[in-house]
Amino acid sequence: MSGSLRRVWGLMYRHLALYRRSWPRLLELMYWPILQMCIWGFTASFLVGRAGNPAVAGNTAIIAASALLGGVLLWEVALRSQMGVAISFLEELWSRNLGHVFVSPIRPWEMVSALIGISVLRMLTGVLPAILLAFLLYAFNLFAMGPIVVLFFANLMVMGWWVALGVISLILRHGAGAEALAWSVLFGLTPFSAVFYPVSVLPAAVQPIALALPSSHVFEGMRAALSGVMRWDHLAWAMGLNVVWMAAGIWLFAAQFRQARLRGALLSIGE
């Protein structure tokens, strides 16, 4: 194993270890998944319920409540995926470690990717018992729509680093002030991100705002899929958009890691 893959392990074992030996931490990742997929359930069935007779209402209460179980599903992939590298490195702050870090050989990049490698991590220990547990209760296959699930995924996984990313910047630039922003900014982009509803409903000014987030097209994308159509223009536009945000999100991290060093910020940030 190279140098670099080897401090990247070693600071992702420093927080898998962590897990290992608190069993609440591990409770905590799949909280939050399975509460919002029984919430969101419980909705979709009323309202396949009230819709009647499914060959009278037809299949639009049903493809409305799949839509909505798959939208709150591939939303908790960005959400576990952001929240697992801002997560993380707020971990490395508050046991006051960033400062041993990197007076180590560790280089920006390798915690970077470290981080990601924990995000991922802990995205599949929270999402996947909500996926199989949306299967037992409801009958919900998020797979049916095919392997363009894992593109939904993937792209979902991305969107949710560089909003990380940016949120870690915002934390080297204004100390602990910024921390509650590691839970709230992604919440912030729900209405702009198209989860439950079309882009189309929202505001003609709001929309070129929806349109440049990659998750919006993805749920579009999704909803496409549910009805058995594949709009792959849509991926595109994710997977294109995200390559644009996600350099952005790295030149900003370089940029505020470098004067946090400079300004000494590694080893008082927090305080």
Contents of the next structure:
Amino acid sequence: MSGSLRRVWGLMYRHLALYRRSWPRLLELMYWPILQMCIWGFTASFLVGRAGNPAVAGNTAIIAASALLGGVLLWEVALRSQMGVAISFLEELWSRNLGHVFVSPIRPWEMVSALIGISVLRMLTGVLPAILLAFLLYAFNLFAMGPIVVLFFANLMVMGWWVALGVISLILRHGAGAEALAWSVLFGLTPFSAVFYPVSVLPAAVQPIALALPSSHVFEGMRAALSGVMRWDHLAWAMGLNVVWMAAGIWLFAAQFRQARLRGALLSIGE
Amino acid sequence: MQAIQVEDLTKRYGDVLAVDDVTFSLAPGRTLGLLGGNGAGKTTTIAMLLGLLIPTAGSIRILGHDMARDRFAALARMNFSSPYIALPSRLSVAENLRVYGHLYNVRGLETRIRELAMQLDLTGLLNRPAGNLSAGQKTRVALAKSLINRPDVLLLDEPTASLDPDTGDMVRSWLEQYRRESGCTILLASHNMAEVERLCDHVLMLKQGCIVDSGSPPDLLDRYGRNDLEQVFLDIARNRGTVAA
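To test you: the structure above is the form predicted alone. What is the structure of the form predicted in complex with its partner chain?
Now the full complex is given, and it begins with the chain already shown.
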């Protein structure tokens, strides 16, 4: 294993060892995705039941219910990916271990890679049981949309990562006082992400904000796919926007990391 | 080549001058003590040596590497221990050492962990969570972490703070032994004057970010006409710094 890969693994091992010793942490990873899926799954079942004769109005209702469940599950991918990166960074801060990490030869990009690696594992641990339960309880198969769902997954994961880089940058700038953003920031983007409704429903003034987010294109693409139409243009927009936002996130993180080294914030960041 | 070469090192936070034009060097295998009261600039100097803090001015070369441009090459051959920076408390001692063994790319890691555990009397603690250890045990674990990569340069910030005299003595003996066997260069910041007197070949006395005096412990005692470094320290801290004629 190269030195770089080994350092990435070293930091990932630190988090894996932590989860191995703490079942409440593991449980917490699955708790919210399953809870959300159950609430929205029952809501969707209720709406389908109210739609009347399945032969007449049922197909539209089933598509709407599928969009609801698909939206819940895919949005959890973005949420868990973002929290996976940001909370793993906070774990270092809470354990007052950042000083040791930053004086080791690990490069900042290697640290971010390790956080992303842990985030992928955290996201899969949290979201896969919810996807399985959605199939068992409501016969909703997220993968019925076809392989395109993997690209939806990937785009939402990347979106979670760049949002997390923004959160970490704020923590580097403002210290532990900014840590609440690790839980809340992506919820603030939910109304603009068109998770449960099309972008056209939003007021005209807000639509450019929505269209600047990769998530809105992913969910527009998902709704089209559920109706049997592949909208590759939406996917292309999501990918392009992710490249731009990820570059901005990396630039912001690098700038704030350097500022933290100038201000001495790495010595007192947990306070 | 010097192990540590510091020239005109300055750190300013707004109007506050934390380190003021400090210059010193340290030959390989030697031990340097940084002495000074609270706020004298010891921790700031160590943070700059470790790359945690970017200097306002001046340069640092460690093992020939310029810390402004090539710090990771130097960091791979250095290590650091401080009682003020913790190790993850829920991880076992062995897991903590494994994490840092990977970060420092240590070959034969499991053998190295067993070796350090034997030398620092940690064998029975390897599977215990680091958070459940006593202060003395935690210090030994932190020391094991700082030696995991067999560093050529070791920076220690108050390595025996909050230790009982017996454990403190054990740590000092072990550091002496390690330096003798490995030829490691050590920079030590401490408030324990007896420790500095025992371990250090050379001492820098810092006050308000400046080096106000330096020399070997016997030289300083001789110059100030004192019997121990604590009295020298008090002379400097309280501006009674009249060097004996």
